[in-house]
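Next comes just one chain, in structure tokens: the form predicted alone.
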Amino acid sequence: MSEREVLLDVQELSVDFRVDRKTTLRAVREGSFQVYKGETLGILGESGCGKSVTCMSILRLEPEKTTRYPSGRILFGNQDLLTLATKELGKIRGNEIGMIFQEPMTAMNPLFTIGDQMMEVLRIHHPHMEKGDAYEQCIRMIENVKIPNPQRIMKSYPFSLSGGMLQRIMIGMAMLNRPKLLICDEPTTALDVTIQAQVLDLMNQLKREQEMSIIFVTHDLGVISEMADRVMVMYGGRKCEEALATSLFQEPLHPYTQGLIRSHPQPGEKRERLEVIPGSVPALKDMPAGCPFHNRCPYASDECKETFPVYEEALPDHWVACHHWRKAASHG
């Protein structure tokens, strides 16, 4: 894996939110990961685990007035995105790095047609492009995302389209400038199962055709299994496990990952009731010391409550941060 070309390299990233003059909360703690060219990295975890904040921070989309990055670097090519001026970062947003949000209706302006908004994406990064050329590119992209009658769609307003069609439009808009990296923040959550499957197939097809990389954020293991080459599991603003998708599902090592998999129906399994992970993700202001999962973990020890475990390679290309795993491995 180390021989593959690294497209994005996030190093020791921490993200703080300022609540008021005296209170600052840490949402992401010393997060490090890489995205390789041509792969899909899945980021898995419950709501509140830091997935979306991590991805929004790549393009610095969190509110500038209340967000701080006390440590870390986000290397894209030879540039640290955390140090770029807003103007320089604007050349990368939507051009070299695209993003698809969870709710397409709130991500689009209801006062402008689909065509106006798609063409604006092109004109921002290609100001000298002829209007006719921009229109034709948008038509072709609507056809690529499998929506019929693209001329009518260009004249339509967002509220006149279904959620599934809008999500396809959002994918098309994100792909217009042929980005090297596409960040997808729970893009299929609001869709029914049939439309969700079509959208996932479409994204995989466009990924192959345009040779791009994807970061796919979700809490849905079924979606992760469909999309990801590699999976990073987050909890409490920290990375707790990372592996190839096949390895993660076959041999999950962290108790949190094990709990997530047991709570999801498995093909061929017959269980009257799915297991659940007791408790809930702590709020940022209530984040415990040590391993943030210890108050929900059946194997927690005093050590888990006091110190965050070392992140180590447990199996080939399979990394985990867990005191319980280390003790079990030393006795095994």
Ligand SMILES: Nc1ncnc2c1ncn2[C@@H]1O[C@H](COP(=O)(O)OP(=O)(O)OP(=O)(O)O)[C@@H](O)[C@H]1O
Given for the second form:
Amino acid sequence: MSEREVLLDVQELSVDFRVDRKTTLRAVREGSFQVYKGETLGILGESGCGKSVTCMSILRLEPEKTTRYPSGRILFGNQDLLTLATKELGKIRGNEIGMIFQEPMTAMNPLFTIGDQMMEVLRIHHPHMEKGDAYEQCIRMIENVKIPNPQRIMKSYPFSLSGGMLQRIMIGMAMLNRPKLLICDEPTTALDVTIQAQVLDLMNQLKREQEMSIIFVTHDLGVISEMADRVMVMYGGRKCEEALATSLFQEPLHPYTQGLIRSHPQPGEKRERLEVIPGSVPALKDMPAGCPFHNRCPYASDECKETFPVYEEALPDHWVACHHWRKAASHG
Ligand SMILES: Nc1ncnc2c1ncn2[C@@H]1O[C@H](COP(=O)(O)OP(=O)(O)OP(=O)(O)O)[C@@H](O)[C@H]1O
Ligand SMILES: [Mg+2]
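Write the structure block of the form predicted in complex with the named molecule for the protein whose form predicted alone appears above.
Now the full complex is given, and it begins with the chain already shown.
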């Protein structure tokens, strides 16, 4: 394989939330990962594993007053986004790095037309752009996301569009400035299956055309296998496994990843009852010591209750943090 070029390099990122005067909780622990140029990195994990906190932290979108970053660097080009001045970071947000959230409505202002909001996204980063040019670019982007009658859409208010259309507008908006990286946090979870498939296709097509990288967060295995080149699995605010998507799905090594795959129906498979992972993701205040998965894990030993396992390259380019991955792999 040719040398891959790193676009985003997250090193040892930890994120703390202050919940009251005495209590600080750690939502992400020493997370390190890279996003390479032109790839889609999928982040997989159940609710509460730290996927959104990781994504929001990349652009420092967590509430400033209560969020602390006790360790880490987030290198984008030669800049560390964690320490970059707010004004400089503002030039990157929505420009070189775009972001799409699960709920399109929350990211739109109900009082302004779609056109006003799209044009604003362009002109905020290109203050000298002619209004006519901005208008043309918005029209083209609405066409790109396959919404008919773009002139009418430009004059519409968000409430007059369906959820599917709004989500496509959001994707178009996030791509207006041709970002190098698009962060997508469950962008299609609220959509029905047909629209979801269309939106995912569209994102893949735009990714190829614009040669961008994507971070794609989801708890849906079907979606991630469709979108991701590489996958990082998170549990309890930690990365527990990371590999090329093919390797991860063929040979999951972490008992948590194995559990996620077993609890997801395979295409064409008719199983009366899917196995589910017993228990649930602990709240931050109840996070156990050692490996956070140990109290749900069939292979757990005393060691797992005490120390977090070292991250190992178990197979080529396939990393896992588990004291018992060998045993799990032979059973999995
Ligand atoms: N601002 C905050 N203050 C305190 N705790 C928070 C805050 N934001 C998130 N958390 C907690 O951090 C943990 C990780 O949350 P996160 O939103 O990253 O989960 P997630 O993996 O994105 O889950 P989901 O699939 O439900 O979106 C959760 O326990 C959550 O309750
Ligand atoms: Mg989330």
